[in-house]
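The chain that follows stands alone, in the form predicted alone, written as structure tokens.
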Amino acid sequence: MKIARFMMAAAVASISTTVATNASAESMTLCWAAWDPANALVELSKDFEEKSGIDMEFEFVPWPNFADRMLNELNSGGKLCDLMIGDSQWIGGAAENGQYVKLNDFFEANGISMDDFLPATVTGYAEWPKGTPNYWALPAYADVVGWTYRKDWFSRPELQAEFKQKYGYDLDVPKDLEQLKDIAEFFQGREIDGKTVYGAAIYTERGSEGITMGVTNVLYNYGFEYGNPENPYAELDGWVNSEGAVKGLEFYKELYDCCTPPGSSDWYMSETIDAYKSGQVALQMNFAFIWPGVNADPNVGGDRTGYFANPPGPAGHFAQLGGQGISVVANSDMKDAALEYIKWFAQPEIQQRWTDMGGASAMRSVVEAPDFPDKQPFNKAFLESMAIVKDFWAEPAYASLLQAMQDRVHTYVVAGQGTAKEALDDLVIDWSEIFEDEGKL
């Protein structure tokens, strides 16, 4: 899923960032969320617009909009994109809606291969029915929710001789979930430099998707399912609410409880950014996206921040998948241009540019270059976290299936109502109310 935070009201008024080149009789848009890498975008279709003619303009939205505008422009039918980097959520209802055009064709003549792209981004941004191989896009950016920690924290003697004598184990990377915990639980209230800090800054947002986003990284380590993989959509008790996920859910309780800093009750990507940037915490979860801005920042960067992929825990090891694939708009009025825009993004040597330029890459030839891991502090962290992740529904219903889980999770979590059991409990009950709405049951 991404890294749009998905306002759940039919409409909501959005401010858009609009970059266009000289508007000319061969022009068409391209629509995306406004943030870094989507300028780095506009530069790299410089290359593009010189190559075929065309000329690109640009719709970036803020993320706090970025769904709500676009799904709406979907739905409407709208001329605005002719392009769309949209969320991996939203490929089974541009599919079954027919608002995404299908790329097989066009793949297949003209040498795209999703073999070239890391399988977990085929599966999560292009592929509908999931586990088919019918596509509805290009992986356009690649991401993941990892861990950035204090390295300069860590290594400091008295800290690591004291955590060495309360949990018997070296100050370090934790080996997993239960680790991390221990990690948190020890620099709770601490006083550092002067200052006091806290354990860790976790997603715990409700209004979008941001508690979902984080919960899921410890739930499918200690169970979760999204059902029976034989039955998916009939079979969810049992899988959505087993022992281990119950346990999962626990887990993240007594995280939030034990761990995190006062006032953190509704926080997503930008708080836990400004948190871990600001000194308040040792641990920080959030996407792989925020990691180049970690690394350059003057206050935590270079040697004081270390990177590493969500921990494992006693029933698995993954993590929550983020990221977006690129589309052509069904409705537009320039779909041989933008299938052409499509075939040149495809090219290796412009999806190398692509990550140089700050994009995230999905292609093998990229990510899986012997030089890569080396290339960034963060990248080992990058492609450890990519070859373990896991996504959220992308059935056409995904926003009532989230919206729920928002509401169960957050209200046991944060507020603090009811058991665990139950919380996943009325979980199963909501989903399955929602899929027979839907006439999967």
Given for the second form:
Amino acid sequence: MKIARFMMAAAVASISTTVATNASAESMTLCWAAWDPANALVELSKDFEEKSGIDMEFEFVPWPNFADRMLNELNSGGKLCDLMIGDSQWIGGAAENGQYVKLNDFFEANGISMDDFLPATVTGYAEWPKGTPNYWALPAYADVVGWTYRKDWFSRPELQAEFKQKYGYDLDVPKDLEQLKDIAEFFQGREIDGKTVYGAAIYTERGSEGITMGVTNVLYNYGFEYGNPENPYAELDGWVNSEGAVKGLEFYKELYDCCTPPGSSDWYMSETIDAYKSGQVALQMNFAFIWPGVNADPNVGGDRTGYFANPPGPAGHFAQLGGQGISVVANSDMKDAALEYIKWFAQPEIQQRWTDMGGASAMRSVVEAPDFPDKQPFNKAFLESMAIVKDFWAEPAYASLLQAMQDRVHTYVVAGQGTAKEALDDLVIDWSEIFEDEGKL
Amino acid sequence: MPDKTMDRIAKATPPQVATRIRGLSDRTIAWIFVAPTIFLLLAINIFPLIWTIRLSFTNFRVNRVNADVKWIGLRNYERILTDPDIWHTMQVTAHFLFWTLFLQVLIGFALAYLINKKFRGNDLWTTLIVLPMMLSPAVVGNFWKFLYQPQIGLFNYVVGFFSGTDPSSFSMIGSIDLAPWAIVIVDTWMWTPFVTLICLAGLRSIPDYIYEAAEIDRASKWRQFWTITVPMVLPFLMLAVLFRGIENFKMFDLVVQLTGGGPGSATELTSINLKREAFEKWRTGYASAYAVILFVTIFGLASIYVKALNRVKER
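Could the form predicted in complex with its partner chain be given as well, to go with the form predicted alone?
Time for the whole complex; same chain goes first.
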């Protein structure tokens, strides 16, 4: 009996202690992808914890499962996340389904102006509907698809001479996509330092969003449009599958067939990084977030690597937007604290520190500072890239639109089934059905 | 029917138990014991099933809780059954199912037959053979991805070594012709030991005196195999096929890790397709109808198969 009483007393004491601890320190959770910038944000957030007295907890999920995990959380009305750094494509669904808090009043009350951020990031990460001043996020991490190349290989006199003889122009940063393919072709299967190397590592992943994030960099520049800008949902035919778009898709397949390492049929961010860092490829397509890591890499970093924006094509000069905005989750019990965090994060000095620590601020005072382009070897390419961004649909039905494109493009580019025209015609049919289901037609 | 069951349980309960708890009848005591299980079964299995069937007649999307849910009758079923992409995934699943079962039965039985013979190191070989099925399917998918890598993969190297082709000239998971076989090979590698073990149990259950009687009757080894071994192992083999068939019909993790359903949709099994509809596109009503169709298909096929299994056992 005595033992039972003792156990009960111990349990009561333990519960009281826990309650007391919880009461003394508020805590909230920020959800994001598990990658290098997230670690930088943990460090940066220590300043917020110190100033606010609020403990920050973090829930980071690896990229391949990020959307699945976090959208499940939002859709199920979970309370795990108080702050969400969600992908740009989620904004439509999260806004229309009431999963994010609208931030207009908060921005106005706290003097946070969207004019202080790069316009493309405001449109891409914060606005819904697009092009209207309705803000659901603060631009948090600016990102874009760009290219890295082996500067040390490009500068070898014997390779330069051979390239010039073969193609009639200098081996240098490609001026357009055709030149990029020439360069990739030139390096494909070549022996360099006793090792067989290949042309380019490009996105081909099937399961999540990989091949779409890759192919759009070519499609945009060959004339692909998501629809008639005047009537985007109803008029897809002739825009999605325009003559230029078909040529763009053919180009991507040619690039995949001629100039990528064997077995690169399901590659996304991590596989392309691995291929580049291990010295397998001369060119690498990837989001700019990897550039600091490449620059610091002992094998390919420093002067051995150069960076450039996605080259133009015959119909324009664009690059696929990446990156995310930070939002307050509507279901959170800690909304005030979450807003406090956004207020803290939006300060210019914090944004500057964010960039210095390995983040990528979208604040103009940071990226338009006179010394910014020369601070890092990749900053110029980053700025050029951010000026030409274009994004995928951010509709509430973005996942259906994305999966349809993944399937059609992968079937043509990697599986080699059908023609580019058929793939894009089928995509028009898929997307039209989705918009019909959505009640947009 | 439940009353009869309760009566049976009550009768089976020792009298002391009933008399120990005064004021409660044997039937009540039986209900008290059975009720939690029935409640859990209803809550975890039956209710979700009924709810899924209900959702399958609506346009409900779990990510649009504020939107009106409309009753759309059989429209989801009609769309699924007339969608060529869904039929394509059914074909992919059928290919996967047929070849994995065929190979696993063939190799599994052969291995069991060999292991059943007494030889030195028999136990060690048995342990080694069953190792693959102890691994996680996701892990297996991942490491086979490396084995299939054209530049460094062991599989390509071995094929190249024996066939004289360049290992980097073909990609098992990147080729539309090879990828469906790539997933068959991995599943066969992983799950053949399961069939082997069940067959081994069947082989070891055959009494020696039957073979001895056959020897006395001068039956050849071949005849003994076909008239004693195969018929007596058949119920075990059919059980293994049932288990593997149900498992492979809903195969997901291994294939997702290995190919992600690609290239294109060459390895997109129904379970992968269903997951995309339900948890990527969030078409809950549509995915519910899809799940109901798959459930009915598996349930129907399994029922027919179990009847056949019982018939074999009765022989």
